[in-house]
Every structure is written in structure tokens, then in C-alpha cells.
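Shown next as C-alpha cells: one chain only, the form predicted on its own.
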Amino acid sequence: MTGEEIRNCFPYFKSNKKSIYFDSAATTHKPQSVIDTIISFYQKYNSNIHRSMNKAATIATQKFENSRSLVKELLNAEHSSEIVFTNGATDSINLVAQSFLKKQIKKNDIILISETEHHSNLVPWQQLALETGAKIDFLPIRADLLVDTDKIKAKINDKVKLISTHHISSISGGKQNIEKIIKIARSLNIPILIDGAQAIAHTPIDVKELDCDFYCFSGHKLFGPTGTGILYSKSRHLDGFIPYKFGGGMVDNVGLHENSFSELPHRLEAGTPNISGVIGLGEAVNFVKSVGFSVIQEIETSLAEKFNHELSKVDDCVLVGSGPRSAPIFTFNIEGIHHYDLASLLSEYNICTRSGHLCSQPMIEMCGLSGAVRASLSIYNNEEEIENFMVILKKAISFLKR
């Protein structure tokens, strides 16, 4: 597919022809095929799953479980049972915290993360530490805001029970050397979780090759519906997960005083799931496969180079993150202008960006900032939009500095 052919797959741009959407790190738009798939569920075979033998329920169940298989193939997992459906990356991380780590961590044990994490990969661990008396410690960070892999071992002792870090930064677009981080964790027999929320739409993932214990992402950042997510876990860990959500769908036999749980992964998916969303997520995976990551990376590399070149010509612009970008994500400030004022004025020109601490307040403060503006692009953007954005950005700066 060409860039224009990809853009034409997204009805948002047909309905909002004047919009410049540079907020894909927050959520991506949905191709028509995903939207049609969700509509088709409700129009043609709306039913609950795993609970009935009627034709609609059978079709719904088959399509729901087919999405699990599609995700398994996307991640190159060993078994479909290693794929747990959640509400998103946040829910996935909470699941690991509450169902895996909580039962084995104790007072003064350590959860090792970084100061550059999204709140989704910080707050669940903070809460678990409060509940158990464990402590949070932080991976060493280089000047380019990525983990200093040469200094990790100095932070590790027998108290460290889990390492958790992101794959690609939602602030700088920089890619962690997760291969080396995972290798270090493996050598010391420490479980490791990778937050792939910002990576999943930009780069191929092979969990067998990575050899991570856990990998998670949100469907809405892979051109799929909101309220959908994935936790990949090695089977040997899932076997020991203790459910922390209880109810229908995750039980096998129920009496008045006791019950037995279903097989994995269903015991971790209590209640009626987001059936249409999961089926839509499966179609989003099909869409990404039809485009191909080689095409995705070619388009996004070109966009990132263009954006970076043009932004470098903007006076008084301070860009967060100095290293190469594996995703076209640019977080910046203009000296003398408040980030909210700039983002608000850009919005008046139909430019969608995001501003504030961007759900990474410790990282933003580590950079000495109170907030920033983030422009994040995807495969449906083009160079003309970048050129128009820069013209309007310069106009906005000129107005706000009067």
C-alpha cells in the first residue's frame, strides 16, 4: 500500500478534511474494516460467548477466539492460551501486579522500573508496594532518556523481584534496548515485563525471540477499539496466576460455598468481555498485516525525518529526547510560551496535539519541565500535513510572543 492508499482506509480523514491529527500516541484512528467488523457483530450475530450453542453465539465465540489466535501470531507467542484479553495495557500491568507478583513479594523486596515510565507502568507498582511493604527502585537513565544498560546490574540484588519497562517511549519516541535488558534479567532469573503500548503499531514483536516473561499493549493504539488490551505471559507464569477479578465466565463449577476456576486464559477474563472490541482488535491485526511492518517503518521513518528537520528550524524550540526515534513522536516546548497556550491555539487551527505532563509526570519533571506539547504521527499522516503544521506553529508562536 502507498501512503495515500493507507490514508483512504481511515474514514476520519474523509469526515474531517481540515484536521491535522498529530495525537496518535494517545490513540490511533480506526480503518473502515475495523469499524465495519464491529458494526457487523451488532447487526448480524450479537450474542454472548462461551455460553450457548445457538448459531449467533457460536459465530461470536469463533470470531472472539480467532482474535486471540491472530494476536498470538502477531506476537509469535507459543500458544494462544498465553494471550489474555484485558481492557488495555493499564489493566494488563495491574493483572501482573495483583495476580502474579503480589503473592510472592514481601516487605523490603524491590520492584525495579524507570523514572521515564508512563503512569500505567508506575502507579500499579506504587500501589502494590503500599499493600505489601515492598519498595520501588529505578533503573539508571542516560542523557538520551533511555535505560543505561551498562549500569543495570549495579541496581540489582536478591531483593529485586520484577523488572518492568517500556519498549518505546511515549515522550521521546526512543526505543529501549529491551533485548539487552531482558538478557540481563534472564541471567539473574528475574521476571521482566515489557510495556509495548507505544511499540505495537510501529515495530514487529517476537516474544519468543525477546524471551520476556510478560508483554502488554492496548488495542486502541494498534488501530483497534478502545477498551481492549493484551497481556502475553509465558505459560509457566500464567499457571500460577491467582485471579483478582471474580464472577461469571472464569469458573468451571460453582457451589454455595466454593468453586473451581476455568482453564487458562479464561480464568483471568471474568465477566462478559468487550466482545465486539476484541473482534475489532482481530481485524486491526489483519489490517496491520495487510500493510506490513516494512511499509509502516518506511513511511514513519520518512515522516519522522521530515518532522525533525522542519522542527529544527523553529526558533526557541526545545525538543525532549536527543536520540533516534523508533516512532514519530515529538515532545517539545517553545521558550517563553506555556505549553497549554500553544496547544490551545493550534487546536483553533484544527491541529490535534496533546499537552501537559502526558501521563509521564516524573519524566517530564526529570527534564526540568512543568509540561510540554506532543505531536505524534502515524502511517495515515503525510508530509503536506507536516508542512502545514509548521506554518501554523510559527504563526502561533509569533502571536503568543507579541
The other form holds:
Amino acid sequence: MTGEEIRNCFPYFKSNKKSIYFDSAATTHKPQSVIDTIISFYQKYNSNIHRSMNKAATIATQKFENSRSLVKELLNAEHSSEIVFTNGATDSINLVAQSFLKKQIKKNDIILISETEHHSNLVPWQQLALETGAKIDFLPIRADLLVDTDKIKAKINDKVKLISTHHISSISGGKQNIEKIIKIARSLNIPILIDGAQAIAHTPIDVKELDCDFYCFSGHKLFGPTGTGILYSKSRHLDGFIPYKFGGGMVDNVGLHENSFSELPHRLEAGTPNISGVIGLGEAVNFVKSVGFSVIQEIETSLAEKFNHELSKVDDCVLVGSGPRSAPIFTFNIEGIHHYDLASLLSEYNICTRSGHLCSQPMIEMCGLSGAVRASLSIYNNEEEIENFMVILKKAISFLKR
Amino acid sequence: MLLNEEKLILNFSLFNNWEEKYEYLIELGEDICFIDPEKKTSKHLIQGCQSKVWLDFEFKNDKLYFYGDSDALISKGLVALIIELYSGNSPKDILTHQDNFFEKINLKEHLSMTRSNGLSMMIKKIKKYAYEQLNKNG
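Can you switch from the form predicted on its own and show the form predicted in complex with its partner chain instead?
Starting with the chain above, the whole complex follows.
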């Protein structure tokens, strides 16, 4: 597929011809095939899954479980049962915190994360630490805002019960050396969770090769519907997960005073799930497969190079994180201009960016900033949009500086 | 209607596009009734805005007067606008005022009442001050 063919798959751009959408790190647009799949579910076989014995329910259940197989293939997991549907990456991390770690962590034990995590990979651990008396410690960070893998071992002792860090930064677009971080965790027998929220749409994932214990992402950042997410977990951990949401769909036998849980992964998916969303997510995985990561990376590398080159010509622009990028994400400030003012003006010119602390307040503060503007691109963007963006950016700057 | 409301609505009606409205907002910010710099503390900070916005008040002759500042130009213009709108009015008039002013000046489509610009929180804070004064003074 060419860049133009890919863009044509997304109806948003037909409805918003004057808009430049550079906010894909917040959420991606959905291809027509994903939207059609969701509509088709409600129009043709709307029903509840894993319960009702009717034809529509059988189709819905098959499609729902087919999405699990598609995600299993996308991540190259060993079994479909290692794939748990959640409502997003945040939900997935909470699931690991509450169902896996809570039962084994004690007062003064340590959860090792980094100061550069977004709030989803910080707040659930803060909450668990509050509940259990455990502590949070932070992996050392290099100047390029990625974990300093040479200094990890100095942070590790027998109190560390879990390491959790992100794959690709939502601020700098830089990729962590998760291969090395996982290897260190593995050698010390410490479970490790990789937050793939910003990686999933940009790079192929092979959880078998990575050998991480947990990997999570949100469907809406992979051209899928909001309210869908994935937790991959190695089977040996998943077996010991204690459900923290209870109700229908996660039990086999229910008496008035007791019950028995369903098999995995269903016991972790209480209640009627987001059926249309999960089926839509399966279609999003099909879409990504049909484009292929080699094409995705080729397009995104070219867009990132162009954006970087053009942004370097803008006076007084200061980028947050200067290392190589694995995703076309650019967070920056213009000296003398408040990020809120700049983003407000860009919005008036129909440019969608994000500003503020970008759900990574500790990291932004660590950089000595109160906020920044983030432009995040995806495969459906093109060079013309980058050129137009730069013209408008300069116009906005001169408006605010006069 | 509040003291300066009609004048502000008239002023905004003179502008044809958002650029002119923003220019006017920024100019308003330049003449803002500044908050005492010593009061730029967390106590007077409006929580949840993407920019820092401080707001304080004074109660004299049965009327409320507001003072503020912000570290961003547009937010500062917004605080100045709100101060211009509410200052010099009685707590009762402030509390009973209908919040459709931003629709009347056609600014709502630009500066929606989202958490990011803190507009609704500034108004909430002003009404809270008015409520407290009303209760204090019977």
C-alpha cells in the first residue's frame, strides 16, 4: 500500500479536509473497515457472547474469540489464552497491579519503574504502594530520557518485586532498550511488564522473542475502537491471577454462597465485554497486517525525517528528548511562548496537537518544564501536511510574539 | 445583567474573526487587575488549567472585586475578561448571573469549557467567593 492508499482508508480525512491531525499518540483514526465491522455487528448479529445459544450469539462469540487469535498472532504469543481483553492499557496495568502483584507484595517491597512513565504506568503502582506499604523506586534515566540500562543492576535487590516500563516514549518517540531491560529482569527472576501503548502501532512485537512477562496496549492507538485493550501475560503468571472484578461471565458454577471461576482468560473478563469493540480491534489488527510493519516503518521514518528537518528551521524551538525516534512523535516548546497559547492558536488553524504535561507530569517537570506541545504523526499523514503545519506554526509564533 | 456585560458583548460584536478576538483578549490581559505577586500561591491557583491561573478577590462597599494573573497570554486575557465581567457586582448578582456570556460573545466555539483552559473553574471560583460573602454577610 502507498501512503495515499493508506490515507484513503480513513474516512476522517474525507470529512475533515482542512484539518491536520497530528495527535495520533493520543488516539489514532479508524479505517473504514474497522468502522464497518462495528456497524455490521450491531446491524447483523448483535447478541451476547459466551452465554446465549442462538445463531447470532454463535457468530458474535466466534468473531470475538477470533480477535483474540488475531492479537495472539500480532504479538506472537504462545497461546490465545495468554491474551486478556481489557478496556485499555491503563486497565491492563491495573489488572497486573491488583490481580498479580497485590497478593505477593509486602510492606517495604519495591516496584521499579522510571520517572519517564506516563501516568497510566505510575498511578496504579502508587495506589498499590499505598494499599500495601510497598515503595516505588525509579530506574536511572539518561540524557535522552531513556532508561540507562548500564545502571539498572545498582537499583535491584531482593525487595524488587516487579519492573514496569514503557517500550516507546509518548514524549520523545524514543525506544527503550527493552530487550536488555527484560534480559536483566529475567536473569534476576523479577517479573517485567512492558507498556506498549505508544509502540503497538509503530513496531512489530514478538513477546516470545522479547521474553517479557507482561505486555499491554490500547486498541484505540492501533486504529481500533476506544474502550479496548490487551494484556498479554505468560501463562504461568496468569494461572495465579486473582480476579479483582467479579460477576457474570467469569464464573462456571454459582450457588447462593459460593462459586467457581471460569477458565483463563475468561475469569479475568467479568461482565459483558465490549463485544463490538473487541471485534473492531480484530479488524484493526487485520488492517495493520494488510499494510505490514515494513511499510509502516518506511512511511513513518520518512515523515519523521521530514518533520525533524522542517522543525529544525523554526527559530527558538526546543525539542524534549533528542535521541533517535522509533515513532514520529515530537514534543517541543518555542522559547518565549507558552505551550497553551501555541496549542490554542494551532487549534484555531484546524491543527490537532496536544499540549500541557501530556499525562507525564513527573517527566515534564524532570525536564524543568511546565508543559509542551506534542505533534504525533501516523501512517495516514503526509509531507504536504508537514509543510502546511510549519507554515501555520510560524504564523502562530509571529502572532504570539508581536 | 452584570455591570460591564453589555459593553463587553458590544466590543466582541465588532470583531469579524477569531484572530481579532484573540488580539483583543491579549490586549485585555495587558491591562488586567493584577493580583498581588505575594498572593501567587497555591491557595489562589486555579487547579486543572494547562497554564497557571491565579485569582483573588476583595469585598468592599457590598461589591466583589477580582484580581488575577496567568503565565500564558490567552489565559491571562481570559482571566482579565472574567474579572472585567464580574468585578464591581454584588455577590447576589454574581450568583444569579446566567453563564451564557461566552455564547453571547461567540467565544465558546473557540474556548470551550474544557478542563484545559480552566474557564469554567475560574467562574466556579468566582461564584464560590460570591457564595461565601453572601453567607458571611447574610
